[in-house]
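Below sits a lone chain in structure tokens, taken as the form predicted on its own.
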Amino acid sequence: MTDLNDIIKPSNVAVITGGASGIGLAAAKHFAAAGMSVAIADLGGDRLAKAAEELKAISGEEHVMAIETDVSDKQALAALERAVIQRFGRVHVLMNNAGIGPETSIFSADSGWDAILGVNLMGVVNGTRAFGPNMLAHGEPGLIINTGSKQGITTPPGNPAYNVSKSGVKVFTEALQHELRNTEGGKISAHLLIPGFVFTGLTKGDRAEKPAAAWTSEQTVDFMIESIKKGDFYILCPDNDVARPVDERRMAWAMGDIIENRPPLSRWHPDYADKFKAFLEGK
């Protein structure tokens, strides 16, 4: 189990892509709030200098640094790896969060499908592999949060890009811990974070206010923590709207298309509405 007492503290280091807003603001602020040096990566200046006000109001300047990272390319990451270790020496936390979310259909432009796959699934998959080996190598307890998604273990209709990347970010975390817990010496875990409804700037659309069902960024991050001291991997989060055996019951569904050789994605086909209902109803 992941001891966090030896892991956020004063004195060691966070680094949290998508930092500039959403579940990846709150967790930099917690990690601040905790005496952690913090380094958020971000598209967008003007927010990520915001973001980077509120922080060293936490903090103090010399414990922040931010900057503007596009996580789809190798290199950046790999100079925000660099950039770190200049400042601040080493990594104890990193947090893979950025996220985007167009839609896309099977057959709609390459854009929206290169865009997605390129920031939500091999930004997690290369920011692992710029930060992995130095926190392994300086030997001191670390961990990596990886941020995927219910859609990509249910994979509803509806956006198969985005769908695609969460589940590969899901398969690749699993593969990532596996390697890490064989690893001699190791002291690096990885985690999957699976948000519920959160009300963020990728899920708000035109909304103002947050929709009773949503949970915040905040109540988000506090899910994450104690989790993660409970030395769970899967960081399953409810919402205002579903609770966990929902949740379990439409992925245990899902996984039954395989095992009983239903259509794809029976959950949404006609055939299978009713068997649905009354498997989610426990009947």
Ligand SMILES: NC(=O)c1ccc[n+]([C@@H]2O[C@H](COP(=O)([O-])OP(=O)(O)OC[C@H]3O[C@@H](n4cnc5c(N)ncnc54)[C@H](O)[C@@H]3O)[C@@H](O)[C@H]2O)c1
Contents of the next structure:
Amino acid sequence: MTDLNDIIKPSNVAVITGGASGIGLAAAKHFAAAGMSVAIADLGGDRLAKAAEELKAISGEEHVMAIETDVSDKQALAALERAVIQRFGRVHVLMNNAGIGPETSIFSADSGWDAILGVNLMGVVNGTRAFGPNMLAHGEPGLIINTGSKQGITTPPGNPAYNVSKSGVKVFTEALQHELRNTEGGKISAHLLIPGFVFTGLTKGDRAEKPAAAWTSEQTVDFMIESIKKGDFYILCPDNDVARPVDERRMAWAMGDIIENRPPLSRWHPDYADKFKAFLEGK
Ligand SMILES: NC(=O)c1ccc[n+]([C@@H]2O[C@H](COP(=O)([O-])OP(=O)(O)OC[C@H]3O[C@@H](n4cnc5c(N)ncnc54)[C@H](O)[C@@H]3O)[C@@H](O)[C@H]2O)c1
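Form predicted on its own done; form predicted together with the ligand now:
Below is the entire complex, every chain and molecule, led by the chain shown above.
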């Protein structure tokens, strides 16, 4: 099992994509508060600069890097890796977390598909492939945490490109962990962060106040850390609306579509409404 005290400690290094806002920034603050050197990679602009200032106030100027990076660009991630290694030497925690959620539909003419798959899925693949080899090579323990979504598991109707991207993150991260645990001498473990509803830049819309149902980014990061301490690969976060047993039944029903030969997304099919309701209630 991973002893987090060997990883999240002063003199070690964390890199977080999408680290200028929401869950990524909360994670960066957690790692900075633990004394780690932290590099946040995000789209440029005021948000990145402001986040860097907040981190410097926690751990000091010399322990913080903020690097403008578009994670959908493979070369940009390779350059990020080189820059972090040059400044901090080695990387112990990589959190591939940058994500976007513009609306998409199956047949719409807009380019949302390329953008979502480029950031949410290829950003994770690019980040892992850019940082993974040197993280394994230095021989010290470490973590690769990829941010997925419940929407990549139960795939509700609404934003198909988002679901496809997050489903890809799940599959990629499972394969990654299989690879890592079969790498002789490797001390890196992968983890799939599956947030619930979290009040962040991605979800807040016009709202100024956190809705009662949502968790904060800090709650999500605390849950993530506790889960990794326990050795969990799947970090299935609840929120104030959905408890774990509900998630478990929703996921089981989704898999049951194949096993029971139901139509896909039968949870939202009128013919199955009563059956799903009964299943959710454990009947
Ligand atoms: N908030 C939720 O309820 C929720 C639920 C499930 C999953 N997630 C996932 O959590 C992750 C973090 O999102 P958040 O909710 O904290 O939202 P957020 O918008 O607050 O943070 C996402 C960050 O990613 C950055 N980003 C976007 N495109 C980028 C790119 N091309 N390159 C680099 N950075 C880029 C944004 O600038 C932003 O700072 C995302 O992967 C998201 O899909 C969030």
